[in-house]
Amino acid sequence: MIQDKRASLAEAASLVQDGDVVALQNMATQLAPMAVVRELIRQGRLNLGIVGLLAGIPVDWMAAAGVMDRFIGGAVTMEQFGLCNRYRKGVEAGAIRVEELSETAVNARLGAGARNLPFLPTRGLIGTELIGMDPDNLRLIEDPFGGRPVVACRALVPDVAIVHAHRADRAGNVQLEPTAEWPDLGIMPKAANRVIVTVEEIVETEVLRRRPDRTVLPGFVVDAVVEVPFGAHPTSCFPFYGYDSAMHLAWVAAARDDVTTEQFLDRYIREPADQAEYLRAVGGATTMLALERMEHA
């Protein structure tokens, strides 16, 4: 009998206990799973160490929740928008831990732990003090076949993966479309030891099969899929809707002070109870369509 993975938010995120170190998908203002950083957030959970190979604004509104404690990965960036101003001001006050790679160190360690090595090697910090930075994970060693040195990463295997897809069906076989794949997606929830997937929608798996091309992870190595229509909002999903600029602005101008930020905290995150609230506090289907209309124009 096929195990059925659907789940509501509230229970995927259960998923995440404190402490945890979690893989999230995010390609700065792309392809976010912000559903479940919002319900993470409502639950309260503590000393979460994020992994991300470019992260955006679901870092930092975590930082800015104080879910996070430490910050794993290549960069976070909201790109035209500007800086994570909550992430940088955690960092600079020694509440986040950094423990930057680049993104091909990335890459390597959560290879190794999805391949169930101890370790991956690469050249892309090589010239770099990041080596140095951080020897528990990172080793400047001899090419064995007599080649030029290579750096060992060590494998990273994260407690909980999180990522957003567009479609999967009960059994939580995932499916995306070719215009929005990201390196990380293939990677990350194969070395996580849970997986949580939200989908724009949940379908019969015979729609999967009409282009099984477009699969992407096996529901084997999923845990929990949660159908959330827009659930990478703020971020965008190609090519069903584009990223809300207006509210990326919006975030990183009330991000600029404490009492602001704590606003926009209630109102767009804690207070909301579900999606369908959040998305009517973010201007409901106006702005749901204007971003459909945006990707489609």
The other form holds:
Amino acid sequence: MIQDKRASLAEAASLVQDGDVVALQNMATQLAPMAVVRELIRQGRLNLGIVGLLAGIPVDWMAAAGVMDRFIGGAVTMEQFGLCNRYRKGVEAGAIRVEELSETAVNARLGAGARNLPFLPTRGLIGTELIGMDPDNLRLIEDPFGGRPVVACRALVPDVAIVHAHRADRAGNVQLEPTAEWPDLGIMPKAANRVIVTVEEIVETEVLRRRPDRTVLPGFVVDAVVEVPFGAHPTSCFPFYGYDSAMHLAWVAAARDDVTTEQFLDRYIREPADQAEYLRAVGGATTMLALERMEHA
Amino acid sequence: MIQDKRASLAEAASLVQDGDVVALQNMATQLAPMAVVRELIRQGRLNLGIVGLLAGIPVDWMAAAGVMDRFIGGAVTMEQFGLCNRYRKGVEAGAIRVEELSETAVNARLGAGARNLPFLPTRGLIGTELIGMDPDNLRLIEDPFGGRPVVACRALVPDVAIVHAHRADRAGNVQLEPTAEWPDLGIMPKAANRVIVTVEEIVETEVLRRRPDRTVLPGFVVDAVVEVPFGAHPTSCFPFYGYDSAMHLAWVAAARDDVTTEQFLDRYIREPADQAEYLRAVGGATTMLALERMEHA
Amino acid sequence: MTTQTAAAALADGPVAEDWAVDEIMITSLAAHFVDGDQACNGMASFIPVSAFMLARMTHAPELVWLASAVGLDPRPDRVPASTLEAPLWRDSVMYMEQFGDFWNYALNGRWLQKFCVGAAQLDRYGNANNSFIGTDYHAPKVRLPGTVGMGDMGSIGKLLYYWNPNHNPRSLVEKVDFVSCAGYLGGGSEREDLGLTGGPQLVVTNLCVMDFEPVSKHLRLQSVHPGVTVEQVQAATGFPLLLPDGDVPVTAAPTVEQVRLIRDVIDPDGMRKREMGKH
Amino acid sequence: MTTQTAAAALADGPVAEDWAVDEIMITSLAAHFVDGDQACNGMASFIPVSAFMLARMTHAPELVWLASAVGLDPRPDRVPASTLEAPLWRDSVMYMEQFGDFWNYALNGRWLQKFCVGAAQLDRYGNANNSFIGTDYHAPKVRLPGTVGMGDMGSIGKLLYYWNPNHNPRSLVEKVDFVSCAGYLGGGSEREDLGLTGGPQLVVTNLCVMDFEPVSKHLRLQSVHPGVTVEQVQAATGFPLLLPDGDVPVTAAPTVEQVRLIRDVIDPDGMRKREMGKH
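Alright, leaving the form predicted alone aside, put up the form predicted in complex with another copy of the chain.
What follows is the whole complex; the chain from before opens it.
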């Protein structure tokens, strides 16, 4: 069946090759496809270029585990939990190259990628030093109608996009519960050559038909859909569950030191064989129930 | 109160000046702000330029009544009810000038208008003769990154946008019932300098808060919001009511002849003093109840 | 499943004896939409909509259909009186946002690759005109509706499937009065030289099926509908026909099952008939 | 109601005796957000979020607030632990689509005109840096988070309101190591010459409030917080201060009612304190 896109985490992660440019959904502590991120680390993927608008803990874990060597995007931070220090150290040591973009430039580059346009323009960035740092992808161009110049942002087509959502059917039609229309879901899966979606729940298509206005991604763009309950943990998946503060704080503490960083990666990423083992390692049902009780969850 | 945008139809229509460029929501027989269209005709507005993606009966009425002298957009047709013959005659007689655009060009021009960009590019139109007909607004430009040329579509900022929707609060926050996300609502009110919204019902803001995912337009872009039940008639406002086939057919028949055209305009547009009188003229409750019974209505 | 095997599979059942011309147009078009395609219809598209519905009920259950570019995989109870109104996208899996989101898919090279086009004029190189008849854009003899999506679909790599229920010398012309949808332009490599991929693939009319000769890109008769002669097609065409090598095949007639589905299930109200014989 | 009268109205009530520095930052910022404005906050913005909430409860009930650029006019029960998560946009009137729709409003010149910016470095001409500390983009001494929206907001005509809870010579510098948010660039007409409108308006720190001298576009002391001396501000600033004509005014202290609202209603958990004294 063409429209059966169900896959295991391992199968889905195998769509990502060493060296790929990978667009990763995430807004600081929000809704990152963490189960796939952990699987990529477990599988020892190398030299990934990560595209993110506002990336948090998944990028820090990937930096710590050495699976990435570029970041293309807006910012990397865990908001209230502070800077991503393993990412930061990687950049400062020259192990990770940054191609920094403003938010409209990320959107323009991915938007052009999705629409098969060579570029989209923005009026952002003008006056900043970012344009000059990235002449291959950002170019000040004249307005053909005689107005002020704009910045042409070259199309970016990631090899893979990875997103997490509330539910999907087996054909890969994806629904979000109303809380927000996440920017990454709005564009990453449309720009990328391959698309991996993890969801809290795979449901019958009939369930989606009850609320077609909540479907945000048609199945025909999706290559693999994986059911992973709490698949965004320790980031949030409101209104189902909140971000895990304790886990973020534990990571911040561990990341201060190379040894504790490795211990953390072993304990929470490399050793758990699957999502169930991971959830037990991070506190099991007690923790998950508490996260479900977070305001709005 | 800054946020009380409620107005009468007459007050709302007074936001449109003679000669204005007016972006009008409408997809063939769908969801046009007909009550405002009739009010503009009643008030004898002149020389309007109408922007439409796929306009139907409102443009034919405005052409018949002599309130418009330009159409800027994609197409004018009443789909199953055929061509808009009064519009067509106006163009053939040289009374209405057409600036024809493809769908992506309409979107690009309005999108650039909304985003204060001088232009947005499209790959549509290449190879057609439309580019050459509109050199002020469409220009083939080089890709600064060395790829194929694209068509730069100059920003279009309408003076006024007029849209119809299911409900709004007095601040002008607008909600649609799920049936579709109409293209015009997605961009026209954001590109235009002034915005008129008619709705089936003005509700308390509390009602909107129950379903924030259905709000499609924030009140801060809206200048006037008018409660007009059946305000889209004879176009559709699914799922509340369908398009009125009998009324479309009556118009097609009347439009064949100058005298019957004038009689139609008098009877249904110029003589009814308000929406209630209009609804009585077009068949009253019996007609409206039948339209509410249309499939999905 | 390729188009070829789909067409073959369709020809398997017993042939109907009383098929109508609208039905052979529907079956001819349906054969070209297969599992894995994503199809999307525009307004006044009763023939294509019937073809998509038929394909989904027979050889292509996994044809993705974005009704009116709005409703994904809908289940309308029948072809409604409008192909651009909500009854068509009843029971959809998704309502696609129209201004922004639809074009992310349509402009991308991978999805919604096949597009059905109806136009007032079509010429020997597959260029179409829905803008005006006459010589002066600003003073036309006849103002046509306008191009909207056609003005894009011809330029962005789509495979175009034209349908024309009124094959006559005014609709199939030597040269369109205005190119509002790019076909093969002046023929040969002209389209390709401009960097345009895709292009017109097929023309299904009330008399015949035509394709495009691969080198010249000139319209070529592929098959005549049963009972129609080559001479009749030529007389109805505004330019000299290009014929296939050998005998001209006869279009596969609709099967008993196809006719039953069209008449009883898909379009019991006969909306498809509205398109026939207007001009 | 203009900013001036709003500020005057705020000063009307009895002044609190035990206000804290985070509270005077909040009231100083709040005075600049008035009815008819649309405000939008980013991440880790406890001071601006508290200011918007205070303004809406006092002098600017019709300040439109787009929480995290997502939730329109929300009613969070208090400042939550994140200013970029759903608890902040509780009970919203609208959830704005983020990829496409938000930027229709943000890039348009008429809406969301005022923007609060926090940055690691700010220089004498209001340029900000959140990219890196050091001299080499590809080998920085310290990699900062990155610019995201700041890289746009400085260029698209917004009025920028900087807040800095840690006024010191490392955060208020002669020249930023990297311009990731365009202020007045080299000062004078340099910003205007590039076609950029808007620009930095105000800097609210833990010590003082600063504006920009209209001709040179150099940062200028506007007022010192009660108990702070000009010398202390100068010692904490990485470049020579420009002083206003005449005596340096003292920042209006929070009123009793403002302090009560901040402590008891808006931010009972003291999230705003997290931003203070980090560096």
